[in-house]
Every structure is written in C-alpha cells, then in structure tokens.
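Okay, so here's just one chain, in structure tokens, the form predicted on its own.
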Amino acid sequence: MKPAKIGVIGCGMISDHYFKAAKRFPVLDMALCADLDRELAAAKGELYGVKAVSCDELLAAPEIEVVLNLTPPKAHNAVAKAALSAGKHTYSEKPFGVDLAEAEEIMRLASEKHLAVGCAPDTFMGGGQQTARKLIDDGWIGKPVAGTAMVMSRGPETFAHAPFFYDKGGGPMLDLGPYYITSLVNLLGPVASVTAEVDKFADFRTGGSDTVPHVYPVNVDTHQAGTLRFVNGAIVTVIASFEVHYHGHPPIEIYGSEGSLSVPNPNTFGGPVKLFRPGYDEWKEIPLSHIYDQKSRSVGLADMVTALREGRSFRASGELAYHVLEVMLAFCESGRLGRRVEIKSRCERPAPLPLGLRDGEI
C-alpha cells in the first residue's frame, strides 16, 4: 500500500508521541514539519529525521497528502481550514474545536472539498479499550444499562504551561473528556442527551513550574458532573474535575443485565480489563484480545490513510469527534440552562478492530 506523506503542523510536546509511533506504520511517511516557533520545528525535525519548513511551505507542498494538526485547541480550526483549503486531508489532535460553530465549519468545508477529516483521540483503538468493546459485543455483561466515568484530579498546576488548561478550549472536560466520552461512544454508541451541573470554585489559581510560580485566571468550569442518556437506553454518570485532591474511583465501569465491566484508563492503550459475572467471587482480569496495548498515537491516522486507500470508513472520524464535542459542550449548556440538553448529532459507532493484527497493520 502506498504510504501517505504527512505534514505535521505543531511541534510541541504531543508531537513526540506521534513521531515515535508513526514509525511503526508503513502507511505513514512523516515528510515535513512546521511550527510558528521555527527553532522548535528545526529541533524536532532533526530529532526525527523530518524536514522542517514554514507552515506556508508545508501547506503548499504538493507531495503532502495529509496535514497532522497538533496545534493548541484554539488554533485547531484555523489550521484545519488552511489545510482543507490547500487540498489536504486533515487529522487533528483533540478536541475537534472549542465550539460547535468551528466544528461545523470544518465539516462543511471538508464536504465541499471532498476531503477527509479525522481527529484524536485514537486510544479507543488500543488493546484495552478494544478488549472491553469485544466483551460487550459478545454479550458477557448482557444488555448495558448503566455506568460511571470519572476523570478527577487537582489539576495540572505544576505544568509550566498550566494557564493553557484553564483557558477556553481547556478545563477538565475539553482536555481529558475527549478520551472518556469517545471511549463511551465506542462502547455504547451515540449519546441522546446530557443533564449536568457545572461550576468553578476560584477565579484564579497559582501554579506553573516549581521555580517560576505565577497566578493565572480560571476561565473555564473546573468541576462538571452529569448524566449521559445513550441512544441504546444506557445511563452513565460522568464527572470531570480539576477540584479533587484524591479519590478511589475507577476510570470507567459499565453495568449490564448479566455482569459488570471495569474499563481501563481511556488515556492509555493498555489494560487492565476486568469482568464480573454472577457466581464470581471478585473481578477477573481478562487477557487483552487486541494489539496496540502500548503507546500507539498515530494508529488513528494510520487507519484514516488506510481507509482512504481502501475506500472504507475510518474510525477516528470527524463525525465521531463532532458528536463527542457536542456532548462535552452540552455539560456547560445544561448547567447554565438548568435542564436536560438533547444532543442533535449522531455518529456511527466505530467499527471494532480485527483480531490477529500484527504491529503496523490496520
């Protein structure tokens, strides 16, 4: 299969994960990289053997088939539009956008240009999540009826770029929620409605690096708690918070008519996956059924390129990312309105990965 030449825009911390994992997929040729910080792009290019150019040069390069958009969330829209306008397919780091108007603009432009749009996260394609999906699909917990999804911490105060997480496009829901909501859609299908309460409990936080602490404004809700009603009837309680010093909740549990399933952290690719059925004394850890149980960011991009070659749908699609974004934004809307919010969009539940793949295959 002919590899696709990939142009990477955005050479920050997350790009290392993509550059490293992409080497495992023969269908991906990381050809060019660019960043507004030309020195950063040059350093990443030298490290990974990729030619560093300006953003304009990358977009104008005729050999580039797909632009991998690894910029901060507030830049996702502008970079995706530029890539599509230049005739390139685009795949973005999560979230898909910071509001639905931006996301709609990207989907509309892609349709007009007959181009593909993909978006992270692709961790739901990892061995842990795919094993959990197979257990549900094979009926091990019967009909899924309820669940919990908890992503809670005190927040990323110690990060040097902590203010980024407390500005528009950040917060616990848009930063970490994409992993959890995408995992739930993969496991249960699309969401029908959201009912939530949200708040922030301080106007400023003090953080940053240990050597250079600073005070920065909090421009997002830092605690979001709500209930998702899925189209299949399941009801899942979700909490996303930067207000919790410590807790003992598992990342995701799904409760069914015939048993319960403990799903691993959806911000990782591995396990453990645990099953409980009537007659068991305790959870039983289930061996992973699928590959990609290690750091595999780029598997979604590889699936997108392979799908374009084979003329099929790909899993980490724009439609899925748009639906997940609408669900996440509905938490704030529901909290503001004080009522349930119906989710207008629908997406196909992503197809499961085949069994028996070798590393680098999709």
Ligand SMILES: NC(=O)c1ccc[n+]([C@@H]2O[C@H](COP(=O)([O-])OP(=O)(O)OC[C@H]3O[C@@H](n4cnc5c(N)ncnc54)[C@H](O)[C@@H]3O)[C@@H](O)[C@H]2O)c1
Given for the second form:
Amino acid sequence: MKPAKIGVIGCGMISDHYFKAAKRFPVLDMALCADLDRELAAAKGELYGVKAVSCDELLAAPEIEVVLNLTPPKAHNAVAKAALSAGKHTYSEKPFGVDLAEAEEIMRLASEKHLAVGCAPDTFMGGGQQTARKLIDDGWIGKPVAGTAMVMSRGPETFAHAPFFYDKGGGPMLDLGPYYITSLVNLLGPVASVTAEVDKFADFRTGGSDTVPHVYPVNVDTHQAGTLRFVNGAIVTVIASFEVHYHGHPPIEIYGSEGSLSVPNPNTFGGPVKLFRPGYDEWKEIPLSHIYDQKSRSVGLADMVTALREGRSFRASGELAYHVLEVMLAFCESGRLGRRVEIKSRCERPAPLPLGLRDGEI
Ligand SMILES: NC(=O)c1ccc[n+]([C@@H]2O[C@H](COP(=O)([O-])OP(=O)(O)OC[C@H]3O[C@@H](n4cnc5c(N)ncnc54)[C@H](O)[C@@H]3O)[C@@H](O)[C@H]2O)c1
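Compare with the form predicted on its own: the form predicted in complex with the ligand:
In what comes next, the whole complex appears, and the chain from above leads the way.
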C-alpha cells in the first residue's frame, strides 16, 4: 500500500510520541515538520530524521497528503482550516475544537473539499479498550445499563505550559474528557443527553516552569460532574476534575444485566481489563485480545490513511470527535442552564479492530 507523506505542524511535547510510534506503520511517511518555533522544528526534525520547513512551506508542498496538527487546542482550528484549504487531509490532536462552531467549520470545509478529517484520541483502538469492547459485544456482561467514568486530579498546574490547561479549550473535560467520552462511545454507542453541575473553586493557580513560578487565571470549570444517558438506554456517571488531590475510583466501570466490566485507563493503550459475573468471588483479569497495547499514538492516523486507500470509513473520525465534543461542551451548558441538555449529533460506533493483526497492520 502506498504510504502517505505526512506533514507535522506543532513539534512540542506530544510530537515525540507520534514521531516514534509512526515508524511502526508502513503507511505513514513522516516527511516534513514545522512549528512557529523554527528552532524547535529543526531540533525535532534532526532527532527523528524529518525535514524541517516553515508552516507555509509545509502547506505548499505538493507531496504532503495529510497534515498532522499537533498544536495547542486554541490553534487547532486555524491550522486545520489552513491544511484543508491547501487541499490536505487533516488529523488533529484533541479536542476537535474549543467550541462547536469551530468543529462545524472544519467538517463543512472538509466536506466541500472532499477531504478527510481525523482526530485524536486513538487510544480507544488500543489493546485494553478493544478487549473491553469485545467482551461487551460478545455479551459477557449482558445488556449494559450503567457505569462510571472518573478522571480526577489536581491537574497539570505545575507543568511548564500549565496556563493552556486552565484556559478555554483546556480544563479537565476538554483536556482529558476526550479519552473517557470516546471510550464510552466506543463501548456503548452515541450519547442522547447530558445532565451536569460544573464549577471552579479558585480564580487563579500557581505553577509554570520550575524556575519561573507564576500565577495564571483559571478560565474554565475545573470540576464537571454529570450523567450521560446513552441512546442504548445506559446511564453513566462522569466526573472530570482538576480539584482532587487523591481518590480511589477506577477510571471506567460498565455494569450490565449479567456482570460488570472494569475498563482500563483510556489515556493509555493497555490493560488491565477485569470482568465480574455472578458466581465469581472477585474481578477476573482477562488477557488482552488485541494488539497495540502500548504507546501507539498514530494508530488512528494509520487507520485513516489505510481507509483512504481502501475507500472505507475510519475509526478516529471527525464525526466521532464532533459528537464527543458536543457531549463534553454539554456539561457546561447543562450546569449553566440548570437542566438536561439533549445531544443533537449522532455517530456510528467505530468498527472494532480485527483480531490477529501484526504490528504496523490495521
Ligand atoms: N503533552 C501531552 O502529554 C499531550 C498528550 C496528549 C495530547 N496532547 C495534545 O496535543 C496538543 C499539543 O500539546 P503539546 O503538549 O505537545 O503542546 P506544546 O505546547 O508542547 O506544543 C505545541 C507546539 O505547537 C506550536 N504551535 C502553536 N501554535 C502553532 C501554529 N499556529 N502553527 C504552528 N505551530 C504552532 C508551539 O510552538 C509548540 O511548539 C494539544 O492539543 C494537547 O491537548 C498533549
């Protein structure tokens, strides 16, 4: 299969994961990289054997088929628009946009130009999440009726680039929610409605780099607690918080008519996956049925390129990311309105990955 030449825009922290993992997929040819910080792009280019150019040069390069957009959330929309306008397919880091208008714009432009749009996360394609999906699909917990999804910490307040996590496009829901809500949609299908309470409990946080501590504003709700009603009827309690020092909740559990499933951290590719059925004394750990159970960021991009070649749909799609974004944004809307918010968009459950794949295959 002919590899696609990929142009990476944004050479920060997460780009290392893509540069490394993409080498495993023969369909991905990381050809050019660019960043507003030209020195950073040059350094990453040298490290990974990728030619560094300016953003304009990358967008103008006729050989680039897909732009991999690894910029911060607030830049996603402008970079994706520039890529589509230049006639390139685009695959962005999460979230798909900082508001629904941005996401709609990207979907419309892609459709007009007959180009593909993909979006992280692709961790739901990992061995842990796919094993959980197979157990549900094979009926091991019967009909799923309820569940919990909890992602709680003090947040990345001391990271060197902490302020963007507390600004529009960040916060616990838009930063970490994509992993959890995407995992739930992969397991249970689309969401019908959201009912939530949200708040922030400080106007400023202190952090920044170790050498230059500084105070920065909190512009997002740092505790978002709510309930998702799925189209299939299941009711799942979700908490995303940057207000919690310590807790004992597992990442995701799904409860069904015939048993319970403990789903691994959806911000990773691996396990453990644990099952309980009537008659068991406790959880039983289930061996993973699928490959890609370790750092595999770019498997979603590889699936998108393979799908373009094969003329089929792909899993980490714009449609899925749009639905997940609408669900995440509905938490704040529900909290503000003091009532349940109906979700307008729907998406297909992404197809499960086949069994028996070898590394680099989709
Ligand atoms: N860092 C992580 O652990 C992590 C994990 C998963 C996902 N992500 C996601 O990846 C994305 C990037 O995060 P990061 O941690 O790598 O951020 P980062 O700040 O380390 O890197 C982003 C890079 O994009 C560049 N940039 C910003 N605007 C640009 C523009 N308009 N054109 C070209 N370059 C531009 C910046 O100069 C910077 O080098 C975010 O959406 C984030 O949510 C990050």
